[in-house]
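Next up: a single chain in structure tokens, the form predicted alone.
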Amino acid sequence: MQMPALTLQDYRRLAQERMERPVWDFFEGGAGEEHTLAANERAFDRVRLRPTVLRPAAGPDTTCKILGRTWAAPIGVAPMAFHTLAHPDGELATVRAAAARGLPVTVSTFAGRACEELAAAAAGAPLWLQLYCFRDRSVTRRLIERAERAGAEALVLTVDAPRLGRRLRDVRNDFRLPPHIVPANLDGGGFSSPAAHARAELDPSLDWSAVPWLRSVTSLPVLVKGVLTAPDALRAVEAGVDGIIVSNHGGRQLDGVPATLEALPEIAAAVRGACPVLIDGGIRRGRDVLACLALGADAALVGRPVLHGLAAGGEDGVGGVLDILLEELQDAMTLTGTRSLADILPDLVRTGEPW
């Protein structure tokens, strides 16, 4: 009889035993030789918490407020491409189970299910739309004007990515989509190669002029995703974002780049609440939540184990996924004393050596 999963670990072994190797690769895989994708997760490995003792903090608050809208908890799906690789129902299941737990999900420019059915299974939750600008912007325009139309509340602008970053596990592999994966949003073919049609028809030229030509053809709030620096926050700031989203394209871009967990406390500093700041990339427990907010973040968006969880058992997958985060956030602000999320203040968390 096979054990539950309890942690995200273990979802991350029953989704490797059910994916064949190139699709693992493709999901699992970083920039060069791997160093920022391993940091993503060793950043938190570093993390101690401080606990206040004698505080009840039975049945902690962890709703929060993003854009206008009620968050069950400061847990969100990031932007990942091609979920139907996962599970046939792709992000249908993840919209599902994500709305279900009243969290919100971004849905990848490359999502293999449409806007409208992924709209109508949000029921209400947040969904937002994660962008990358083409060369010919009439398809950005479109896939915008689609999204917006089906309901989509918040557009993620990725800025991290003017060509892919060389992924050496794909290129060993030489990986191919199957022929009826595509993405369900965009027109055209030459889908099969995502490295090939990313460096045919993504915008190398892309820079800060795109936040105003997004204002210019829709009303929806602009986050922009891929920041990593002081710098880049302020420009961010000063060009009218809605948000930020401290992200290393899950180490997937640019090898040597900072973990995201490293680079927030300076970018959260520099912000200075003038816009929501969120993160993603290396979060696999609760506590690490924890940590996230206790460093400046707003709300943390989790990746690679959604995708576990979909892989492993599709809706009630990604559903048992959420819960543990969501349970081991509870836990964590119960037994540190934190009451509600107004309470997760810096000195909350100190850094040492990994465990």
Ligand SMILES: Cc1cc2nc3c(=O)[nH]c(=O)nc-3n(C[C@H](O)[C@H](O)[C@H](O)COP(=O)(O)O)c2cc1C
Second form
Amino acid sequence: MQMPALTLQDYRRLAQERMERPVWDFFEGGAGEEHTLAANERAFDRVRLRPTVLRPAAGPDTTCKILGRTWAAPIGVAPMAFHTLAHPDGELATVRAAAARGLPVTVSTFAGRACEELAAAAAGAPLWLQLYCFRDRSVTRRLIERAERAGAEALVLTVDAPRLGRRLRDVRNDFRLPPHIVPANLDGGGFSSPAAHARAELDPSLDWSAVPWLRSVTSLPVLVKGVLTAPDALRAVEAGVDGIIVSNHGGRQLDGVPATLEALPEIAAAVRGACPVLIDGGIRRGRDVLACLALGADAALVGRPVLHGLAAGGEDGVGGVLDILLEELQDAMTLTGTRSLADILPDLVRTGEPW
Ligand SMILES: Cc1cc2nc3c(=O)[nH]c(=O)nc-3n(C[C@H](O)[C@H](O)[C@H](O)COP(=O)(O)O)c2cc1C
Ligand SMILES: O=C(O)C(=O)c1ccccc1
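Alright, leaving the form predicted alone aside, put up the form predicted in complex with this ligand.
Starting with the chain above, the whole complex follows.
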């Protein structure tokens, strides 16, 4: 009998056993030498927690409020293209699993399932849409209108991808999407290599005027994803964004940028509560979420582990991954004497050597 998966690392192993190498490489890989990819996870290995003892915190309150909506915990699913590569149910399974736990999902521009069925599956849990801005703005506008009509609650504009990063694993594998893997919410389509498509279609001249442009076509809140410095965070606040996601795209864009956990404190200090600050990249344990909050984030998004759960067991697998994170977060809060998220302050962490 197979041992039950107890950690996200267990799910990673299960997924790898089930997946073909080129698809695995597409999911796991990063740009260039993958230094930034590795740094994201390693940054959490330098975190030391400083518990407060004899301050009972059993059954801690993990709920948080983001953009006026209550999340069961400060944990969401980061936008990732083509969940259908991991499992035929694709994003439908991901959204069902997250919504059942009161957690939000950000659906990628390149989702493999239609946003109408995803909104129905979300059953009231927050559903956000990630936007790549195309050269042809009418494609982006139609995507926004469709998602808004379906019930998407916020737009996440990805700002670290004037073009797709150079992912050497995909180049070496000459990775192409199987013909049945198509973006369900874009008209047009008809491409096989995601890199080639994104290179042809993403707008390399995108600038900060994208934010007022989005305001002119939608009334939804707008977040920017991919900010790594305080000056850019301030520019985003000046542009009037409703939220900032500190992200290096899981190390898939520019190799050589810092781990997101390292970038977080200067951004949180610059933003000073003007809007929510979220983070993604390398979050693999409940206590990593605690570290993000201590260093100034309002919530953390999880990427690849969700695809691992999906590949390992569809909706149940994603549910398993999210349950582990939720339980580990509760455990870490209980054992650090943190009764609610408001108790998670900078003093809760120190930075040390990697384990
Ligand atoms: C397979 C894959 C596809 C992704 N697709 C998108 C995407 O379509 N849009 C986007 O903004 N980010 C995309 N990302 C980046 C994630 O949103 C997120 O920034 C990153 O995966 C978080 O890091 P983690 O995987 O270490 O948790 C993708 C990441 C992966 C692994
Ligand atoms: O954004 C990404 O990281 C990504 O992998 C992707 C895949 C297909 C189309 C666009 C982006």
